[in-house]
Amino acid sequence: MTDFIDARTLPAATLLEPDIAIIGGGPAGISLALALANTKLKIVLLESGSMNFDPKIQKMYSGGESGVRYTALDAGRLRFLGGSSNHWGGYCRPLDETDFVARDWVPHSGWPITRKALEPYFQKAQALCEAGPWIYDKGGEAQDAPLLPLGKGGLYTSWFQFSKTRDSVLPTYFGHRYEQDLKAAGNVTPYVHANVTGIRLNKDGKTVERLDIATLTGNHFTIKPRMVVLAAGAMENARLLLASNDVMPAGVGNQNDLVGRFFADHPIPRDVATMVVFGGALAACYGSNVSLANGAIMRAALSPTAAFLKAKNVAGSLTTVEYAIELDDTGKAAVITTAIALGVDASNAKAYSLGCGMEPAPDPDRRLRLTGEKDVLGLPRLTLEMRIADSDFTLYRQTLVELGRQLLASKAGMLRLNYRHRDEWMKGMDWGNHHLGTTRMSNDPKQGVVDADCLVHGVSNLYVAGSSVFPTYGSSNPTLNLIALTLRLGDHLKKVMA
């Protein structure tokens, strides 16, 4: 049993020489230690925070912003045992298989694996986020209710799973959950208060040396490892990989400008359509979160499929029905004059309010920076150029126009769209906090930070895990998926490593 370590107690100048280096102990970081768990390996898993939340930690996370209204930098991370986990809300489902593809109408689109490859370690992730037994794709067969009846067409209704409910509480906080897991693998010693200040490259840029360490109390300590793994978040990827530039003056990985750049989130507009259904209250399950017996909770969605992507090129996302609402008397007026021309009995329809999250199409000047301003152990803070297309709003409107047509088609219902120009659109804005793309994948050096392996180009021992290397983003949550590829990454450090 190894209990962690808090780094302000280590004596000045300690040398630390692991096999391997894990730089942040959010849900990437703590699922690659427990891959590695029980090998023969060396594991040392560094945690910038403490245990629970300290505002004084959490400020290191300051930066500046620009461009369209986004969340604080340090409003959307968490900085303590378990990162954003502390705060997520349980959302799980996997990535599409048009998610990894190019696709030619979107630029910097394609991942350089396919979703196959994933596919191994989904079971492990699910297990790890407690979500229950894999049936997304089922879902619709484990409803007590009838679903929402669509024309055939464009979109159908899709599924996410949710993080076990514990006490009424979701979801499952990562760094409390496996805490007594970390404790108990004796290769595995985790630091506290372990900031990483730089990644230190021999002189000639192609391996990473030693990582220098500080805490807030003046601390200083040496790590040697034979591998770094970087899973820090989008955010603190990119700052440490800017910042660590006394041996390459762009920073480490940064040698074709991409470190920071391609940085994204899920928007979340509220209220972008109004659904009236014409047979009354649709299932639960499209409005709530709905626990089976076999353990799953789940929630309807309705996605586009890869067939409508295609033929009409537009992106990825998932609209959720949000709240039912009161008509006005015009929308009252429209639903009886449709009802007759349908044929149908409206007596008893309910209306909803629409939400969605999604995909924003890659975008290389959203990108991070490093500012002038320093946090206090002398890292450069960052800033952001936050900016979203008008075509991302486009493409989604025409995802909810058919939508429209398919209600209409089945005599079901029909939609209102609520918004039409940018400035409608931002009004309801909200985002996922989900960051993601700033060290993205790709076998190209000059089209991405890290391989298909999730190694930094041109540096032999320093990988990165996490969604900062999604190269496009989908439209489902990343926690998950980046879990899924994090098990990948430590099959890959067994084998290497053997």
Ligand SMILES: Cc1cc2nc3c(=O)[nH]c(=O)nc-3n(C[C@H](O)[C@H](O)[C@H](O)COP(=O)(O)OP(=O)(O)OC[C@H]3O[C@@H](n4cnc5c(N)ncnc54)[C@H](O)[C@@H]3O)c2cc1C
Given for the second form:
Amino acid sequence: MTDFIDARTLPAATLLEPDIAIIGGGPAGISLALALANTKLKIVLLESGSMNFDPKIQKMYSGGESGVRYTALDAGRLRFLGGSSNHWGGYCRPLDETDFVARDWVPHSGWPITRKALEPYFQKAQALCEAGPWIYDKGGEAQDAPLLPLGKGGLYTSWFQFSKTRDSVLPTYFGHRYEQDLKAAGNVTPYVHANVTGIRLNKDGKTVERLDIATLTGNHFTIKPRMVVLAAGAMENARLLLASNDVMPAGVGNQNDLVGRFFADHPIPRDVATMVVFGGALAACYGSNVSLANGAIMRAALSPTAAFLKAKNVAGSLTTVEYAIELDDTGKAAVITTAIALGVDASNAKAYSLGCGMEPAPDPDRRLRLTGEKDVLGLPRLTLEMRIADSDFTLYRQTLVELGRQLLASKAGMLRLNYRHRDEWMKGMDWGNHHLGTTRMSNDPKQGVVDADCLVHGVSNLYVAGSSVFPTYGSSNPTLNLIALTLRLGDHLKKVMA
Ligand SMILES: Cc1cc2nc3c(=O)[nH]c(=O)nc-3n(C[C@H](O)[C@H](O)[C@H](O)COP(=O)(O)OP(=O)(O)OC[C@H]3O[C@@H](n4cnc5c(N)ncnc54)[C@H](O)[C@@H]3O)c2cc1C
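Given the form predicted alone above, what does the protein look like in the form predicted in complex with the named molecule?
What follows is the whole complex; the chain from before opens it.
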């Protein structure tokens, strides 16, 4: 067993020379360390925090926000081992095939890899998330109540699975869950209280020569690794690259002014529509998580088909049933008259409020930048310009219109759309805290910061892990997918370092 090393106790001017240095011990960094465990490679995992929340460490995450209302930068993520998995919701869902494809109606869309590249890694990622057996495509068969009969059309019932709730109600916290596994890996040495403050390139700017590390107690040390993997979360990945500007004045990997741009998160507008189901209460799996005997925890959502996205030029979305509501008199009258017109019995009709997780369109001006203000270790703080386009809402509205059409066509129910104008959508809207897109992937250095292997363009030994590399976002929650991508990176590193 290798105990974690507290960087505050290291002798001054310590120099470490591992094969790989992983910056950040969140789901990405931990998954990569575990994927490389018990190989011949000497790995150091550098984590800013330790096992639990510390407000002094968390404060290094604070920054500014402008534009539309958004979670404060030090509230939507956590800076200690396990990262933001210490307060995630445990929702898992693989990206769809269509999420990887360039869509001519979505500018800047498309990955340089297909979903097939991640498929060999999904099961392992699912296991790391402790999300039970992989049955996303069989969710319907697993339920003991009938699904909403939507008939043919643009939307179908698809499935979330959940990180296992252990003992009480908590999904997998990667730091606590994998502490012993990290200690048991003889070739992995995790350092806690180790803040990376600079990624230093050699003079020609093509190789990382060293990492500067500092502790809050004033200790400084240096790491000279053969390879570096930046896994500090999508905001901090951009910050470290931009702030490391001693050799490349625009920052590492930022020769084309892309680092920090295309930031995204999933908008979660609430109460977007009222859905009435004529036949009585919906199966429980629509409104809440259902635990199955095989260990899977599932919840249904309404998802657009690839054909519908293409035909209507809309973006991805996952519409969810949130809670049952009582209709007012006008609503009740509309249900009765519609039921008469359709020739169905609506005496048991039930009404529900719908919510949604939307895929936003990529936007180069939704971006993170450095400010003149610095944190306690001298690293410039970030500011986020947050934006959402009117078209993000109007396109999603078309998906709801299709849901309403399908409900009527199948005589299963009806839908009232609640919003038309931007300020209505924005009222009470939440965000997923899914930080995406600041070091996007493309084989063209003018379009992306990393290539299809997650290697930073122009730097021979610097990789990025995490959802900062997602060039388009889909509507699925990111963690399962970013872990799969990180496991793929693990295999790549084993190959190139053999
Ligand atoms: C409230 C909330 C709910 C969420 N719910 C879900 C959900 O249901 N499903 C889902 O898929 N996703 C969810 N997410 C998102 C999920 O938490 C992230 O996708 C995931 O944690 C990202 O993993 P990561 O390792 O890339 O980054 P992080 O989790 O951000 O980890 C980064 C790590 O790097 C460390 N670090 C940062 N800077 C430095 C530095 N300079 N030096 C050394 N170490 C550093 C941090 O301390 C941290 O441990 C949620 C997030 C939040 C905030």
